[in-house]
Each structure stands twice: as C-alpha cells, then as structure tokens.
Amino acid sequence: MPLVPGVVSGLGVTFKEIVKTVTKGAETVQYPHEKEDPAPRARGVIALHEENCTACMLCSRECPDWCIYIEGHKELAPPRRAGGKPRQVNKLDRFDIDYGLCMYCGICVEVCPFEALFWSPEYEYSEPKIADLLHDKTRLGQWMETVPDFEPYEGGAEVKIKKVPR
C-alpha cells in the first residue's frame, strides 16, 4: 500500500491551506469589484503611435498569426533640401490588429523600426461580438494614452532605449 502515505500526505496540504485560508483570510481578488494594477510591463493591448507609422508593413509581415491589417499609398513629400527632388513616402489608409487571432506575443513591437507600436497595460477591452475585437487605428491610437512612461532598465541589462512620444 505505497500510495496510503501519499495520499495522506497530500490531504495535509490541502488540510493546512484550509486552516491558512480560515484564519487569515482568502488572497483572491473579487474582480470585477476589485482590481489590482497590472505588473510593470505587462501585455495587455499594442497601442498605435499614428504619426510614426510609415506603412512598411513589417510588424504585418512577422506576425505569426496573421492578425495585422496595413494598407497605404504614396505621396508626393517636399525635397529635404532646398534644390532636391520631392520625396515620396507611404502615407496609412488602414491599420488594424484582430485581437481575436492575437496571440500577444508582441513580435509586431520588437520588430517596429519607427517606434509606432506600444504595449499598454490595459486588459479590458472585451466585446460581446468577436467581430468588433477587430480594432481600426482609430481606436488603436487611444490605447497610447494608457501607455506607462518607460521603465529604465535592471542593471546589467542590455540597453535598446525605446521612448514613448507624447
């Protein structure tokens, strides 16, 4: 009978953890009455800096899950220098992320040459409808105002300064 003294041994365990949560109290959070903040850092939605986006659909192109929509064209911008020739540069019709295929993995962050995609910490942007959790840059963008200022790196760690603009 070697499995009498594991399962005993295991029913005083679960007998202590009840004694613990008796006597000083449960530890869960009553959500959605109470809400604890969320870690630093923490992935919650990617948030879309507009005015850095150049259309280059690269964050598009690494998505494993295929959930970032872009679409642009081009325009005709002023030379750089007096005497030059006007430039062209993609211009964004369509920016949209598919929170419903995402798997917030947040490739499409680390991959933004033009610092256009933000993690924010917010985590409440459920839909009755799976198809409104397809959301326009419209509705991206607003997610910047819950971007955290940046965080300055543990010591030792590799620096990559990514600034969020304001």
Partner chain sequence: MISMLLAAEFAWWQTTAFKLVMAIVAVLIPAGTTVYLYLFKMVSFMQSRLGPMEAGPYGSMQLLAELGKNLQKEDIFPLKADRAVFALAPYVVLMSTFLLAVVIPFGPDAAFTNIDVGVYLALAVSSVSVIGILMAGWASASKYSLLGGLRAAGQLIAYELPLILAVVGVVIQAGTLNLQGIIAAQNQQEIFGWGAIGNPYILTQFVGFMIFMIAVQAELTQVPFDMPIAESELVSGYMTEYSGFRFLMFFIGEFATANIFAFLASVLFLGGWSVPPFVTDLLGIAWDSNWMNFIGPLVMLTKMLLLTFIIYWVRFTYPRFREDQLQKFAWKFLIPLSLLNIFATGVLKVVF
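We have the form predicted alone; now please give the form predicted in complex with its partner chain.
The following holds one chain only.
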C-alpha cells in the first residue's frame, strides 16, 4: 500500500486542475469570441490561381470523389513573337469545387503540373445549405489572398521552397 492511498492522490490531481483553471485559465478557446490560428499548412480550403490553370483536367481526374467540375474551350491566342503561328491555348470556363463532397485530401493540389491550386488555412466558409457549398472560380480566386507563403524547411531538407504567385 503506498503511503498516500490512490484515491486521495486522485482527488489531489483534480483539485490541482481546478486551481490551475481558475488561476491560469482554461485550455479551451471560447470560439467565436476568440479564435485560434491554424497551422500554415492546415488544409482549410483550396484556392485557385486562374492564370496558371490550363484546364488540363488532371485534378478533376485524380480527385477520389470527383468533386471538381472543369469546363474549358480551346482558343487561338496571338503568337508569342511577331510573324509566328497563332497558338492554341486552353481557356478555363468553369472551375467548380463541391466542398460538400471534397475530402480535403490534397491530391488535386499535389498533381497540378502548373501550380494553380493552393491550400489555405481558411475554414470559416460554412453555409446553411449543402448546395451552396459548390464554389466557383471567382470565389476560389478570392481565397488566394488567404494562402500563406510557403515556410522554410527544417535543417537538412533538400526540397526547394515553392513560391505562391500573388
């Protein structure tokens, strides 16, 4: 039998917690009066940088839920140099992400070859109706402002830091 019976030291633990909560404050955050900042890499919402997107459909294909809807058309753009051929470019018509289906896995952001999709830690975009969770490219472009810059890596990393196009 230990010197102080277990039941008594258990009471001591909870009493210490009471004192700690009263003097130093609770561990909980009183949302919505105070808000915590999520980590910069937190997967809150996906933002679209429209200039980089070429409607290659890779993100739409790789999405496990097929929640990205892309429509595009081909256009003739003026040649890069004078006297050249007009080149065919893809123009993006519609880029919708259905956040009611999205699993927040990040495969679309990862496979995009032109770095048009970025993660943002913004999380306060809930809607009363599920149908309103289908966001179009204007809204996705607005979220680009909330995308933080990529942080530097730990020592010993050999990966290059990517840059967010602003």
